[in-house]
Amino acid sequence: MNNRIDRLVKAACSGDIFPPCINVEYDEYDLKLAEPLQIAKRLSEYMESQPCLFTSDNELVGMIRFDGSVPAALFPRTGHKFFKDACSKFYNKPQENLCTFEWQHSNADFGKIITAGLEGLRREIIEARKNFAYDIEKLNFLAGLEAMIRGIIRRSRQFAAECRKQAFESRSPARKNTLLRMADNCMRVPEHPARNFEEAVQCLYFCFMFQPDSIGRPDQYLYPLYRQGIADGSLTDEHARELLQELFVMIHAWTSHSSGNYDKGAESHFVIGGYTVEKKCAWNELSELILDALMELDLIRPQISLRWNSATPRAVLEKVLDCERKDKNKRIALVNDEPRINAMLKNGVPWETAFDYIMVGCNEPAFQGGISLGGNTTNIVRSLVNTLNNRRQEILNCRNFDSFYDIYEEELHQDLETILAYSNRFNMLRSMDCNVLTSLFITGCIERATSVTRGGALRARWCANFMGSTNLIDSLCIIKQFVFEEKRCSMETLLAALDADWQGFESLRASILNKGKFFGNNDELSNGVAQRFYTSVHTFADGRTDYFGHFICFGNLTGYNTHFARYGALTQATPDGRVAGSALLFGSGQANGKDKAGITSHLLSVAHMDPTGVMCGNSIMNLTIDENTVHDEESFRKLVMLVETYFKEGGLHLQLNHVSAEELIAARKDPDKYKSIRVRVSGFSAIFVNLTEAIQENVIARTVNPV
């Protein structure tokens, strides 16, 4: 990292580097315009009124924030008033102890903008008009998109003019030449296709403001221009690294210091590696350069995931894990192409779309130029609680676990039906907002002449997240083992213990915790129960779609919010030994030492738990390992082979913590002494002592086992 980048990093870490928002007074007559045209007109006026600020260390320009006076970028939902209203009623507020309104992530198709430019999008708009000649609403939306293009081009030319102005005033010949080159770049992109790597990164930097979420697969869409520049000598690795690092500094800085999420790492997430469309390993020289460039920066954003697949060389996996163990900012995770792409293909997604998936937010799958339509975090334990309470007489008459499970499955499917209904309701509320800015960069919105909020996206995924799936599986295991197979207690006794929150039944609870066959031990009983449960979920989901017609799948991450604790507080005692009101688990793993067979069995259980692929959504696997595992070279090599085996067996996701439970407990007692400890949580990283008590407890409870 050179001095220029070092200064940019220090500036971004010490305070906000984005220019402040300048208020704009809009013409009241705008309200008589069709909504898309009104939005585009006002956004254009807003952008034109903002200062074109950058420092003498910048080679890339375009920073801007939107103030919410007009619906703008989709990820922060600035100006989306109906979304705001829905949040006030449903966000972090469990409905029926089952569903909670959550955020959504999406990704602008940056690769398309780099290769086609806004002029390419304008041609698409002209073609789309032919399909909607008599539909005034569609035509108004397309007119709004075209007006938005004009506004964006004017903004880029403002920056070009400012670069030329500073070049004229500069006393440094080198800086003057740089500024003139920057001006030329701004006159070229994003209006026209990028001709070289620098123009491409400038285009990405400039357009990130219009959807400040994931940057997708930069090692793929930037690679042709990178390779061209290296081949003809117009680009060096050193300059490419600088440009990437300046981009990463801006992405880090987009989250304001005043934001409650500033210290979290999931505000932006992208991927490297994966497959090419020809089904070959996509890892290339730029993938490695991107990873190395990121590792040099002492920043917490963006986060990055390696997309592993059967074509990924072990050396690549080892390289990424080596970076992960050295990264104090905990920005690196790993995902497995094979189960996720296979699930997409099974659900009708063509290979040409599926191969190009990305990760956004807290390790949530999406597509380039697409949106994750989930935004519903759910309490899957409720289905079992309802079975035990509302179907009591029936389950007391059950003679075997199969008959009990049949009753449970009915309750499960009823809750899944309600979850889907709530998700559709939430998306109906979101659809009341018209988005013009981000829609321009989402595949399908031009073709359908429809806002991304209203189903315009062709590349969309629906997913609801289960809180407590491990609690549920463990509880079903205990019912099968203790009540029906080993007959350690009757159903009446177990129900009485749950009604009493284990008071007076302490010996039964102790027996369950000590003798129970819990998920994560790769034994026949717990593996079978897990697979049966996820097969039941798949039976419900198979062939169904959401409100917009997209196939449905499920996951188990909680994001920034402690939904697992909120639901747990409303949920009675459960057969796995959990007491009433205590937090549920999230993610695919186990906790509190219940995976007694060790880390290998734990990972194999997770790898085999879902034979259907229905959990190919926002699923995470958090694994805490002994610190010595990553510091000792022999143990580290074993870890690499273990992760490779886990993925070959079907594991979907993995992120690591390698800090001792003792150190985390000490950090809770003396936070000031341990302010530098960062941990992976639910697809994101954060400073441990800044996390809520519920999340801290969850991190500590995760299994700590040597490899």
Given for the second form:
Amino acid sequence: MNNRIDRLVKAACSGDIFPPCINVEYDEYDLKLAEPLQIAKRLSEYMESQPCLFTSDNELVGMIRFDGSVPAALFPRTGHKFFKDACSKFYNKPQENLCTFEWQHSNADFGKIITAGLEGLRREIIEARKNFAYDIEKLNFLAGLEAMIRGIIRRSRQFAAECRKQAFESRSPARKNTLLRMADNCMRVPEHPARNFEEAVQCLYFCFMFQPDSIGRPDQYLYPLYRQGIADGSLTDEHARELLQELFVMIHAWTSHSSGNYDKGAESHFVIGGYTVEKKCAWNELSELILDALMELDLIRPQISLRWNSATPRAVLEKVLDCERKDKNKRIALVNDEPRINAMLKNGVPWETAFDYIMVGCNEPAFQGGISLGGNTTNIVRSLVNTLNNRRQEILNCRNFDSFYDIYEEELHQDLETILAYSNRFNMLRSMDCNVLTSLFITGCIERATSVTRGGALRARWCANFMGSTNLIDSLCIIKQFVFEEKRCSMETLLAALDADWQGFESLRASILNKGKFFGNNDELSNGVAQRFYTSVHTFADGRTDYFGHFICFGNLTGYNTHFARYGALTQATPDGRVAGSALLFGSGQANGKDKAGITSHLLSVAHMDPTGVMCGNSIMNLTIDENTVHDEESFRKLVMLVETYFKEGGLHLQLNHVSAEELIAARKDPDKYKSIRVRVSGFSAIFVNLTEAIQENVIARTVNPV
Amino acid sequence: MNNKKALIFDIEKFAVHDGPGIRTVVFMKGCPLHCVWCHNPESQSFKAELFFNRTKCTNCGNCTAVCPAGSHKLFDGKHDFNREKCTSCGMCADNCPAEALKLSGVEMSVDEVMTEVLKDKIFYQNSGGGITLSGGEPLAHFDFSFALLTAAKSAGLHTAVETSGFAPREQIQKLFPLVDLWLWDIKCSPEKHKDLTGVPFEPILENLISVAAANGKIILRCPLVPGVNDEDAHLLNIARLANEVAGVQEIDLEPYHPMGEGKSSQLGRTESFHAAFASANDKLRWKNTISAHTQTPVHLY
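Given the form predicted on its own above, produce the structure of the same protein in the form predicted in complex with its partner chain.
The complete assembly is shown below, putting the previous chain first.
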């Protein structure tokens, strides 16, 4: 890593690059303008009033922050008034111990801007206008978009002027040249298509400000210009690496030091690898360069996922896992294309869209130029609690597990219905906002002349996240095994034990914990129950759409908020031996030592749990392995084969922790001594000692699988 | 169908140090040797045994209520366990909420073991792995091991046997066509063998030579305990064996760890053996001494 990048890393980590917001007084007269035009005008004024800040080490420019006075970038939701109102009612406020709202992601189609430039978008707007000749509202929206394009171009030229000014003042001939080149770049992009790799990265960085979320698949959309530069000798790997590193540093610097999420790594998650549109392995030299460039930086953002598929060579997986084991900042996760793309195709997403999916946030599948809806964190255990309490007489009459399960399925579907209704209501509320900035970068908004907040996006999907799905499956397993198959206890006794929170039933609880057939052990009973449960979820989801008409799926991650603990705190004892009030599990896997049959059984259970693909939303699989597995070369090679086999069998996601449980327990006791331990939590990584107690406990409870 | 049974005390998945690829190791209970440093003392007896971890016990009394032999009692609110009465039925362990009681040894048939082993077949196929028989001493369960290896071979699995090599020659010969890899223990120098393991070295050496003569592939596995069996003469002997016995592909050095020490007391045995972890210097000396006298790769765990 060269000195310039090193200095930028230091500046980014000390917060020096983070720009201030300069207050702007907007003209009174613009109240007469239609909403999209007023927003575009104000945003343009706002941007123009902000200083063009960059350091003497920067070769990429464009950083800006919005202050919330006008609806700006969609991901941070700056200035989105109705969204803010809706959040004040729902965000972090679980309703009926069932459902809450977490956050939503959306992603610009950076590749398109690099290839077509804003001038390409302008042509699209002119085309779209023809379809809405008599629809004033739509025409106004398109006019707002067009005004926004002008505003963005002016802002870029403002940076060009600043670069020229500094070039004029600079005493260093080298820096002078660089600044003049930077000025040329700003005159060229994002207005026009980028002609070389450097312009492309400048365009990407500049536009990142208007939707600062995932940068998608940079190893694909930057590849043609990278190849061209290398082939004609105008670009070296060294220079490409430097540009990428500067991009990553500046993405890192975008999150404020004062943000509560500064030390978490979920923002700006992107992917490498995957498929090409011809269904070939998409891993290329640039994928490798991106990975190496990122690993050289001692930063916690952006994080990265390898998109594995059956065309991915083992050497690629080994390379990525090798980086993963050496990355103390825990930025790497792995996802499997096969089940995900299959699920999308089944839901009517065409291959041309599905092959190009990305990961965003903690671990949400998404599309470039698309939006991820839902994000509702839900207590899936409630459906079982309702079955046990509200349908008591009926379940006491059940002669077999099938008849019990039929009753349970009714409760499950009822809760899923409620969750979807809440989510739709939320989306209705926030659809009153109008966004003209991010809408430019989301596919469909121009064509439909509709704000992204109001359903303009063509590429989207809806997903809610289950907290406690493993508790639920385990509980169903125990009911099947203990009550109906082995008849170790009656339903009456089990219900009495749950009512008493196991007080007086310690022996039954011990017997459940010792003899229970829990999920994650690859046995017929628990695998069967898991598959049956997820098939029931599919029965609900199949053919159903959300408020905006997008297909729905489910997942199981927890975001930065610890809803799995909050729901648990309000949830009674459950048949899996869980006591009242204790945290629920999140993710697909098992914990608390219940995965007794070892790591391969655990992985196979997870890989086979969801035959319909309904869980191909925000699902995560955390695996904690003994640290020796990654230290010893022979074991490491076998770990690579383990992960590959898990994916071949249909596993959707995997992220690894390889610290010892003893180390984590010690860290809790003496946090000052262990400040540097980062762990993967739920699709994001964070400093272990800074996590809440509930998450710390969850991380420790996941079984360490010894070798 | 194969209903031959043996007492199994563990089936370990994703074993990565017991042969090539990802493997499942089947541990059989019972061993004719009694190595003083044995880190799996539960593997020695041919009978099921109960672990009792007093520090985990909460004196809840659940075990006293379910034990048919009356071996668990509460005296003044404290758990008292009379091991002599215990029949190792496991009822108490099933009902112990604190996991202070654990049964070691479950009787399983070849079919039952194979069902469990074949669950990971996809991992073996993708990694060149398979099944490893271990113990205890798998050859002390000859009929079972023979049947298990036959079943594994007919299922197309790579097979390995981890053994002390102490078994009747004709039994070992019967296994030749069924074993792809022998993980052969070399415990200590021939002079100390009887004292430290309870059996002489000579039959073990003769068996090893017969395996080599039949073109068997061999990895020498050498537990090394500082100050007990790590003298230069033994290290040189390991190197010489590797040089002189055809088919030795690798030497694995397994430094002593005191894991077995806590286990012995949980099995109601008096602790008689104590040793320290091997130091980095010890390990380096072992490896260098052996490597200086043989071309065979030396792997240190």
